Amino acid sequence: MSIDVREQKKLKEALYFKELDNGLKVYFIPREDYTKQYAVFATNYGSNDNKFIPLGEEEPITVPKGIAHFLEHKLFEEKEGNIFSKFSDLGSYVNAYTNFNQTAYLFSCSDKFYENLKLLVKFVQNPYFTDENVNKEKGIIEQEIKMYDDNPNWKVFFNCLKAMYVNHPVKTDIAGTVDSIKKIDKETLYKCYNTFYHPSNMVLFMVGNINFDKALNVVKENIDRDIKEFHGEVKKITEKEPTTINKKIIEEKLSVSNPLFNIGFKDIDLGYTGDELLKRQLTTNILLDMLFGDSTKFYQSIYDEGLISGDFGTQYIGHESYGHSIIAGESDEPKKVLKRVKDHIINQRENGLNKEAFNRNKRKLIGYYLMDLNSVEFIANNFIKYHFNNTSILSYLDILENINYNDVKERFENLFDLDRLSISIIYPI
């Protein structure tokens, strides 16, 4: 059986690849001197997705919103009861996740990695879906929405996301809302299922102590149904977004005991993938530690005049079709607050960045991501974040040693318009 073996000889990790007749890319990254074990088994395929055109056919179609979260929790149920038990009775853990661009189905163990394996494949190759069951979980998953628009981390951040955008659906919740799971039926999930759970849009990674041949003898052994046959990339729709933001404020009142923020930059300097994607990422991450990091003189002096808590951070989300940075924290004056931040942005661009706030920076961001790399989950959740972007968690280091001072100055002039800011609050009731 061929193999094929890339080598990052900086940090001497290996990753072993083999792709299966049906499209089924493979990898693995030995842990040697590890007892954990970790599998995910994910496809390229979230809550972004509901406008396509299906496997088989010619003409788009538009599915109802959180349906890609909806199929991830019908694929644990089988004719014979619940997968969970099953990864019990192994005495394993099993979990999986649905997000803006993937779902993932994964275990972890330490013991019975095959039978494990093998339980994973099967049950996210083997979909059940019936009128009663289906309808089942309409309330179930209902109840999960009503639980997220009660609790105000959740809610701050994605009501920043509607008044950033207007017509993507990154703006949407990713279970979707009590309407469209009501749309939601079994024909339309076998429809979605059929579409993006073949094989060739999904990736398995592997990572532990473990025989790969062996490991792939299962695999191969257990991808069983009746696949038809599917012949280039998925072909997903996006809406097109204007460059404008949708609203500039969005307020609203929650169970808190101080007020919540979110302030949003909306990113227009989208289309890229790979490892230039990546590099805009771990670029725009620098510069928002340089601007807003806890080591900062604007952190310390709006903490110490007491205008934020100690919960107070930032975030880049950048994907090929929609991208954002926001500030987030924890307030008793977030209009205060929000002024400052402008402020600080145009004393920024008045006097320039601080080289060595990057170089220092740019030097932690290398540090957590060494450590990280001890973590089998880290490695294994962001391999597949990655590799569906069309770059690899091995070319993160290489990519980010070359990020520059003058990459980040000018990723802050494209990135930090006030006309693209908007910000949620959520006040106390």
Given for the second form:
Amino acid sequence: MSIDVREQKKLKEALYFKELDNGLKVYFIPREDYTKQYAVFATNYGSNDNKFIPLGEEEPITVPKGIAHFLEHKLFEEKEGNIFSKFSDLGSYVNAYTNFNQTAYLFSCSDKFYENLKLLVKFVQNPYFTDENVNKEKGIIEQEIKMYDDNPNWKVFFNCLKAMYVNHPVKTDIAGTVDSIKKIDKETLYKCYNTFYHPSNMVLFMVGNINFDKALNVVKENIDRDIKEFHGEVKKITEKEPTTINKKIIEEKLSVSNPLFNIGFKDIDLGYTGDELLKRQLTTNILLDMLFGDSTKFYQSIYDEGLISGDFGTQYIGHESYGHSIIAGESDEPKKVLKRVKDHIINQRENGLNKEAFNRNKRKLIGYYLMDLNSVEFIANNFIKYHFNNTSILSYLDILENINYNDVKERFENLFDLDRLSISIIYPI
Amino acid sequence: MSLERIREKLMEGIYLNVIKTKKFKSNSISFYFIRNLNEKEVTKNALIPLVLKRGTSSYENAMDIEKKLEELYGSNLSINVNKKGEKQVLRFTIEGPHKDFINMKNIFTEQLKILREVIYNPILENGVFLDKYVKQEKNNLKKKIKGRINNKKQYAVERCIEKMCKEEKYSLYKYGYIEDLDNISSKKLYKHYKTVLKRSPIEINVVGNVDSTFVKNSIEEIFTFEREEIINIPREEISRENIKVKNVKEELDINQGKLTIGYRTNIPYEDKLYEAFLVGNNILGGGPDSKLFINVREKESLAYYVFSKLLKYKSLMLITSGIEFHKYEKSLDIIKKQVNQMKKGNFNNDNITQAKNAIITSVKSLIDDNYSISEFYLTQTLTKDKRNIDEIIKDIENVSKDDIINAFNKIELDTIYFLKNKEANKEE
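Now that the form predicted on its own has been shown, please provide the structure of the form predicted in complex with its partner chain.
What follows is the entire complex, opening with the chain shown before.
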């Protein structure tokens, strides 16, 4: 069996790869001295993929919001009951998550890895939806949605997305709404499943003390042989998103102690994938740290003045079809913070960026990455994310090290357009 | 693969624990100062980390500290205060990449120096903490204390404990009380901090690819410890006489009711039945295959989350769930029934094996994370538990069904706490 190996010598890491006949890609990073063994089976399908042409059909359909997440819940159900007890028998931990772009099923164990792997491969390929079990799930997911409704940080974030985006599905809650999930039925679930859970649209990743050949054999023996061959791409339809924002401000009241805010800058320089996309993500995060990070005078002064308290942070999220920088925190006067942010950007444009700050912040990100590689969960979940963006977690360090001051400078010139800025505020009741 | 800890006494009440392992790409160093949890100092202890983060004699403000950390490849410095039973633990941790992966051979000693600066050389004026910093951080702590209500799940659990342990130190909130703040001056706070440094038991845990002699020598070279008589940290009382079940309902503007039920297990962690209760707790509400998950969530669709957990130091069991406001009676009824099933022994050998396996997997996995390793050894020290991981696993394996039934028959319901909506109340 021919297996590809890619080494990252500086990190003492290696990545093993094999593509199966049905198009499923299988990857592995060894961690011989770890107790935990971890596998994740994921599809390139998330809450954003609400409009698409179902496999074997011609016309696009729009499905209820939250269906990818609903499907994730339902896959745990088998004809004989739910799959949890089988993993419990093996003493392993099984879970799943859905985000904007991916749905992932995972387990972690310290023993009987190959039996766990067999279970994972089988249950993800074995949908069992009935009217009854679909209806039962609605009550559970309704409680999940309400749990998030009581989470002010979640609310302030999604309100910010709703303010920035006009059409793009990234503005809708991953789990949908209490109303939208009521419209979900088993027929639509099967349609989504058959379109997006084809092996060629999926990836299987493993990390831990594992024999890759043995694992590959388990996967091959348990992969569904009846699945029709499918070549070409799943047709996803992305709504056209204008370059303008939807709203300048969204305010809401919840039972919180102090006002919370998210300031969002919509990025319109989009369309990148692969290494280029990753480079832009890292460049922008360095830039955000140079402008607003804990070691800046800006942060120090708004903290000193008591304008913000402890929680304050920034993040850039970039994808092929959307991108935004978010500044989040807690303040008695969020609008004053916004003004300071605007003034600071204008000021920095005039005075230029500090090269020494660039070097420090870049070095910081290198350290963070090294520390993150301690965690098998981090490796697995980020492997999936980067893989579906056509780059690799093992390229991260090289890309980061090659970012120079001019990249950041250039990025600064095209980002933070004050006309594409939204603020979301949650006030106390 | 098991771990080895080299434990050495550095001075009276100061112990160094080095856990050498090559598996991580980083090193972590933690200093733990152990205090008794009490009204007199809870708020002061909570305020200390906030003030110390503001500056040292050589890094005069937080910005300078942060710049130095960035130079050390983003080494993470975290200082916080935690409640462990009726103890309050001040923790100073620094974690950064191991020298083999970066261009900085002396990073380990640089990290120790930063820790020394932050712990032992805070910026002072007139021999006490800077007034300006103390004032600002009192204000920030006030916000933090008020901010409790932001996390409703956590809030309901903490309120349940407060009601349940009203007469006990364990009810104290780890970040203290707003009313105490007015009375804390820079002078008082600094005086208290000096006592913390001189009289607290100190545990120093180092995890990573480091040589224990090198670590010891570096610490002795970089730190000068001034010590006085070390305070005594007694074990928590766990049982109460004549428990009357308390029913507490409180209101907030929320979308989902949060139900928390508190039990006294009456089983101290030194007891042979402790492991049995741990296994039973897992059968009852440990994971997606537990009685609570199956009956409350899967069969009745009452909740998205429902689980039970054990609070080791105080021997409490808490069951917690998010439900519709009007499903309170029904949910409570089902939960109580499941607890009774445990008492009656209505669970089978498969359930026991599953629960044991789940616990064993999580105990084994703890050695894959440097923070967990450090916390594990701290717990072992605080509970005077000499067992290593393999011995703990063996004790879990040896639990029998009778042990679990016996353990569950010791528990007593203490408090039923429900956080509900103001609107829902009006409709009733």
